[in-house]
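Only one chain is given next, in structure tokens, and it is the form predicted on its own.
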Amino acid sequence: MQAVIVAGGLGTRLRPLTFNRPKALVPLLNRPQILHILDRLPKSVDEVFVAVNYLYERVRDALHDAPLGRTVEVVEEPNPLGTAGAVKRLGDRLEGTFAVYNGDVIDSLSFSDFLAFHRKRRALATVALHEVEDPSPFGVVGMDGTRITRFVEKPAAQEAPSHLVNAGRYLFEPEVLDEIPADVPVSMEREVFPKLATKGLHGYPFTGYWSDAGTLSGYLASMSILLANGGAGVGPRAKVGRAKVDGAVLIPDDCVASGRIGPNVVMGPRCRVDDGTVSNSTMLEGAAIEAGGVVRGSVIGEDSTVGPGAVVEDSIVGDGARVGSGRRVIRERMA
């Protein structure tokens, strides 16, 4: 079986962090986080394609050296047509059913549950479906049984017709690429489950974790997400006894760390955290927390450093940087 992960998104909502590298390869609890989506297809799915446009290299690059078990190929997108207009450019490609992934989100998601339900009702098209309890930043569902009615994207709360999202996650007979014009930008929720939703458009609920890691909200829920899931872990060689650490954490062996370290904690391979706090937050490969830095809700870029008494919080500081002595950054962006 085949399946279709677009990840050619210019990451703005991730930015600075997406200035150095593409969003699927913003490293989520250490690994690039498009290998998580590729961990959770099953081995039937052999056959991938990863449409990609903003810094394409650096993707086919990324995963040419990764063992993944199966056929990927990252195709490059010359010039960005949406996400309905990715997969259309891979329709000479697409044989029988095929599977539809956004780049950017976490689940728990069963794909053999979800091809089941797919099957059983001869679907033209399934979408995964979350129930949320603030759907307005999302596509949002009207439903008939399992049938959906309405798609409305980012309804206004009072005006959403349900709490059920779109998961960012399809199944399709190859009749759809029959509704996607070619060459043209297509949006697949504004433009083509609205048609859809008259020919045969199913919704498939499901329950379990779920989560958009494009934003920093969603980036940190993700990674609380996976830490409470089995990927937390202090490496045995991590030098962490003047630390107190509390809660679902992950520390390589080369890290060093004093002060207080967690909950929900992800430090990259080289980090340290000189009698400092960090909470809520991921530090990326080498970068440092100085005596006395607080970090809360944030991002941390590679080789960035948090100078003495400085406070980070509900921010992305980019690579390289350094927050200097005593300073705050709240709700920023610091490249």
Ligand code: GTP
Second form
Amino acid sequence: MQAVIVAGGLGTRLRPLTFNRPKALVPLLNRPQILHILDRLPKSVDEVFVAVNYLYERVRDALHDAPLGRTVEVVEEPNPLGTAGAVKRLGDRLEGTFAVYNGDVIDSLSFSDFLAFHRKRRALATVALHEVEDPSPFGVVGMDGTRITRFVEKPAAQEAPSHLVNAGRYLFEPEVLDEIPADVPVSMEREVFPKLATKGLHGYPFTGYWSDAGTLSGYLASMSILLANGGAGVGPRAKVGRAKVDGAVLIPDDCVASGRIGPNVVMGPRCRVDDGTVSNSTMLEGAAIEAGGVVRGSVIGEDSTVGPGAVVEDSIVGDGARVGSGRRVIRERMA
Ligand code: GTP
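In place of the form predicted on its own, output the structure of the form predicted in complex with this ligand.
Now the complete complex, all chains and molecules, led by this one.
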């Protein structure tokens, strides 16, 4: 069976991390996030196309050498065609029922249950759905039994037809491709699903975990989920003897830490915390927190430094940056 992973977006909501790397390669638990998605596809999905526009070569090169255990072809999209246009462009190469996955979502969806549901309903298309407390940042569905009757993208909270949101995982019959115009940007969520809602679009709600890692809060939620599901650990040669380590953390061998680490902290290779405090955050490779520095709810970019006594909260610090001594980088929370 074949799958298309749409991984070509600009990832503006993860800037500045995505100024110089595609979102698919933003490290999540020290691995490009697209690898977590490939991991969860069963072996029966033996051919995967990864559709990329932005920074295509980076994705191609990163996946070229990865041991993936199946055929994975990174396909260049010369200009961004949107989430549906990217799939249409591969139409000639797709046969039979195929899967489409967003490249920025972490989940525990069972592919085999999803496929069994799709086949049993003889659906034209099936969208995996997940229940969330606040559906307003997502695509929200209205249902009649298992049929999706409405598809509303990012509704105002009081106008959401339910709390079931598009999980970014689809199973399609080839006829879906007939609903997508060729060679122009087309959005699956805004243009194709509303059309399919009258023709056999089913929804498959699943429980377990799901998180959209394309925003800072979603990225950190994805990090916590993966830490809680077997991703935590402290390398035997990590120098953490002088640190108070609390809750789920991932600290590789060549890190040195003192101060307070955790809960929910991922350190990349060669990270250093010198009597600092870090919680609910990821430090990418080579990042450092110097004496008394505090990092909460944030991502610290590669080889960046949080200086002595500086505070970083709810923020993304880009690669190679230095937050000066005593500075405060605190993003205002949205109301
Ligand atoms: P933002 O700029 O932060 O909204 O991110 P994004 O551009 O990645 O958009 P969004 O999160 O809505 O995209 C959902 C999924 O579709 C992600 O995996 C994107 O990489 C992918 N995607 C979005 N637009 C395109 C596109 O034009 N082409 C391809 N191939 N993939 C896309």
